[in-house]
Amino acid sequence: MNALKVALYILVYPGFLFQSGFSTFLEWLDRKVYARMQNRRGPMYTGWAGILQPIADIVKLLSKEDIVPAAADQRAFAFMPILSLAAVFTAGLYLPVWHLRSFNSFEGDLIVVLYLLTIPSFALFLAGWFSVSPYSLLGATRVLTQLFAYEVPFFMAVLTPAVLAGSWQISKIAIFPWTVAGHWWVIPIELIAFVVAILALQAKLERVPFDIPEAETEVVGGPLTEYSGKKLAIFRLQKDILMYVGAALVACVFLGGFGALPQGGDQASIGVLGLVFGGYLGGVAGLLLGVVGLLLKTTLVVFLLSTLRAACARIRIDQIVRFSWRYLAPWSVAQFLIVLLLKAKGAV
């Protein structure tokens, strides 16, 4: 029974066909929202108002020619499409969706899921390394000079709820705000590290304004310019996970989470306020309000993104490592001194 649980755990939910499934929908809201905020329509023919056209267009690169260039490492150029879908998607199974069992749920997993969600950039860097060409070279530099850019900001930012609620396990960070104690005013606390954490994300997606790495105008794909078939379409199906993995990550530290009672935790020590926000009940309820917090918290997080991602054009390389050293980093470290305060004065 438990290999059975695992398994499902792995293939269905949160698994691999969750992630997949999820993510595309997301892509799809993504790419609706950006539309509409350009007085365009998107996506509109494949499925219901175009809600399938991602699927369309993964199966569609999946169908098309896998072409390796003479000049490229073969091996290295075919694994790091596998590379970078295997870290976003076993990150995504330490998210506290719903029961959290001793398998996938321990004292510092925060720290294992940040480390997951660092591997693909460095794939897409390998990637493109090793592809041997002048633009996926040039791509590749790119990625790895943003890397250094936003991902210091990034991790002092997801750190803070950490040091907020004294664990680096994601299930009790994202409980805290709702236990009898009262905390769950620390949510508003957090708004400049929540700031920081969306901003940072955009750049670990490499969205707009932060697309600079895959910018078609100066260096055609970027990293990706020799991918074609079945690695472009893995590499596309991992970037829609990412943006799901890393949107729920931000929706549970910042905004309470979602999921079932953790291992060991009671309804007497989170109160009326975490199973009514929080969503942290036993059972097939616990499973459905577990589903419903996920849903609404990550969507409103990828809202944000497109927002922002709406709103802004393209910066060049050195304005993105100037803004994220000059404002997200201090705005980071501020944030986690006053956190650091707070705890000092046993305010929390």
Contents of the next structure:
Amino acid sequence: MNALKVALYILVYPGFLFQSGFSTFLEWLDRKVYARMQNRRGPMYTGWAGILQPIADIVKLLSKEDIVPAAADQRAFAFMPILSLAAVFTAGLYLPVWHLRSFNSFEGDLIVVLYLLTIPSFALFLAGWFSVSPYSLLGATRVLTQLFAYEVPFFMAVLTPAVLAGSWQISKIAIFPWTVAGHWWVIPIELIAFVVAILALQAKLERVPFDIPEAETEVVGGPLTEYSGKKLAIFRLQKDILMYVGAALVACVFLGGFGALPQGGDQASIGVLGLVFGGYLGGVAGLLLGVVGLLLKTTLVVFLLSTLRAACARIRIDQIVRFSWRYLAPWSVAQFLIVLLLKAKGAV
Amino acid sequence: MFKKLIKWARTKSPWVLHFNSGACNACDIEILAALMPHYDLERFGVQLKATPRHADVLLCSGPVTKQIAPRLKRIYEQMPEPKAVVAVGACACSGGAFRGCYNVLEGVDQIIPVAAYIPGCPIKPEALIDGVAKLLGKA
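Would you mind giving the form predicted together with the partner chain, to go alongside the form predicted on its own above?
Up next: the whole complex, starting with the chain shown before.
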């Protein structure tokens, strides 16, 4: 029975099926928002308002011919998409989307998720490296250069709320603003770290203005230049799930996750909605509201990412390195100091 | 059932690669116009791709100069199956204004198989959308 439950967790919710479905929805939303901001309509005729467009793309790619270049390392070439998909998918399992804590959560899962989210970048680098094409190689080296730029600010920004909450467990960080009455103000004081995390997440996802590794006017398709068919489909799915996991992580850590809602008996939930609904909806309904709350917050983060993508143009590789180390890293250090001072004064 | 799903996905998500084989740039501007906000080909799921490995449809303009012919062939061979070629503009269909010149091959179909011809000098973006839609209806 327990094994069945775990299998359901892994395969259906919050595992593979849910992650794939919701992340394709997020890609559709991202494309729609991007199109509307460019005065376009975006996908229209694939399902309602084009909502099935990402699924059509992936099914089409799965049904296409799969070319492996003769010069490429056959096994490594085929292994990289699977490795990166497995990494982001495993990271998604640690997110507390259902209960207060996910079935495999433990003290320190935030660090595990952060490391798992680094693997796709390395897989992308190795994918470009093993496909042995000049454009792939250039793109691959850019992936690594960019990784060194955004990774440290991202880690520092995400660890700030952890220090604030005094825990390395995502669910505890997420519930922290709602545990004591009137404690929600810890959300606005983390604004700087939130901005840094959004910018670094955009760089991690390699989207405009940080799409330097796959800048099509310079390096054709970047590390994915030689990928086609099924392997490209897996990479696309991986990118969507990475967007979902990254956005949901930011929503959990900075925006209070499923918070402000009743989550069963063991935690006091004193947010506004908790006060309103807590008396009437216990158990399942409260859980559902929590899930909807978290998904709405995730969607909000993706909306911010799309806005950033539509508003900016691509910058150069030296500019992103300079920007991260000159601005993002000091900003996150400043945020860290603010939080430490607050904690020292006993305000939190 | 499975075949139907694949066919649905293929008609809903044609990714295009734009290749200029010696055109005067007029058709290329019109292709870009079709992708821009006013006509917005992404409504039909069309996306412009940078590499032939990702593309399903090759939008080829120009009469194919003798120098570019082997490169065009190579680009075509790099695309994964199933693939289709659209000859964009009078030059790509038959040589157009360059017909009879010593250095051109008079049309894309001299080198690679063409699925749809869109004549015009230059083509209108509407003509391109119509041609691609007819091609997808045939698929």
